[in-house]
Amino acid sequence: MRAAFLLILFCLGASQIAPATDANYKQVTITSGTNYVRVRLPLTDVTGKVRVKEITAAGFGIPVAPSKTALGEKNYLEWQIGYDTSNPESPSAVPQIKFTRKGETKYGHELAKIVFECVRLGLLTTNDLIHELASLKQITAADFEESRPVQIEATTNAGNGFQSSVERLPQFTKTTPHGSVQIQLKQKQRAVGYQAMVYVCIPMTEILSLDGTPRQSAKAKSKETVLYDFNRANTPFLLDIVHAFGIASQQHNEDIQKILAGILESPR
């Protein structure tokens, strides 16, 4: 009796702790070395801020399985990156670094906190960040991509009544020899109308395994983990990822300009 007793225990205690688990397998987490700040993020969460695709023929990214898949210099990561959070308890934010929206408190997070700790290391100038806050300021509602028309198209007649039809939505792509830095319309899930979304893509030959080293052509092992590195060699591209936001809608480029404010106004 109370051996079932104790074996009940453990098994509510086990399925207390697996979610947690999952919950840290699925967070993008962000450390600093003494020359590159570190983003780990999981490979196998197909379902999460972070996709592996493969680069077709033709030059478009579709989904792969990663565990299904030998990932290799075909393939690349596509990371939802993001830069603000209400959790300044998240270990990808910076509390430091806060400002209002609509009345809510929001905490650097993420891109923030990957441009914060670059400056803190040296690898980006506070005159990189004053350069891009003007940059961010010069640009007008007509250049941001939310405000790009969503084209539909009919075309021809499918058959049996329907007619199939076309939608174009504007997409804006940078390519640097470090990874390429997209900004796609979606439509929003809680609301009428699109939203910029950016997405940063870092090729597999960019990709890092836990120990540091390049991560070698192999399938994806389950939940595995891997890293990427932003060091002085690929600040330019990071640069890149905030002025997409800059450009992506008048909201982000507001906020992207609060952050980098109290980036340069934050002791560090």
The other form holds:
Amino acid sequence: MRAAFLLILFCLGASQIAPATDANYKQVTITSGTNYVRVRLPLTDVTGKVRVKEITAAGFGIPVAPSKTALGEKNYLEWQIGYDTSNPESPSAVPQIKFTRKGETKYGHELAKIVFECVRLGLLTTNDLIHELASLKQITAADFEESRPVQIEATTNAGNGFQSSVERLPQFTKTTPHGSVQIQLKQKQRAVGYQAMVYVCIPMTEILSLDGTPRQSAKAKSKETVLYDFNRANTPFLLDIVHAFGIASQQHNEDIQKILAGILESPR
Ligand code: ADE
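Condition change, the form predicted alone to the form predicted together with adenine:
Shown next: the complete complex, the earlier chain at its head.
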């Protein structure tokens, strides 16, 4: 009996210190301190939402293998940040923020949770959100980046029986001292046409180790996770990310308006 009790205690203890399983290592998590909102990102999930890239002059980063390259000044994390989920139980969801898109119930997620927490902590004011909401309402159909034309250069004969043509996909970048936000037009994966994708780009020099100190230049360890803090210094960057969704497409604009209105109405 005593042995069984000790075994249960041991297993409970082991589960606390066990290394992150695949699923929870890849999970982006958002936690709050007294004066910051902390995002934990996976560093080696190269097929997922967070990728390590090398900075290039033209702003189109080159993907790198994080465990084979010393990640430092030349590198940044490209995070395809989300703002909604169908699952209110997700660790980075904010179930109080509920809205409908095309008849489906959605809950705030990732970006929504960061903004919600920043308002709760007083890092962003309700006035900031009211101002942003008013600015999003003023964007008209022709302004959305998704409606920019994608150019196909005239086809030329490559001389070997093949025709050569070039597709030019626009990209829009807002750069701040703490990171940048990009809107990239991409071919839709399961439909015809183009969609605007929003990426948060964080220089490795702004990234923290799990102990909260700046991460030193080094190759990524297996399943390494890292931190990025939103605080008083970079809330303008956070508003730039919100705004990027607002100018990306009509759908993103409508969704983000519902999320900001939800945050304003929600008790904190
Ligand atoms: N929908 C939710 N997150 C998105 C993102 N980062 N880019 C495009 N669409 C999205």
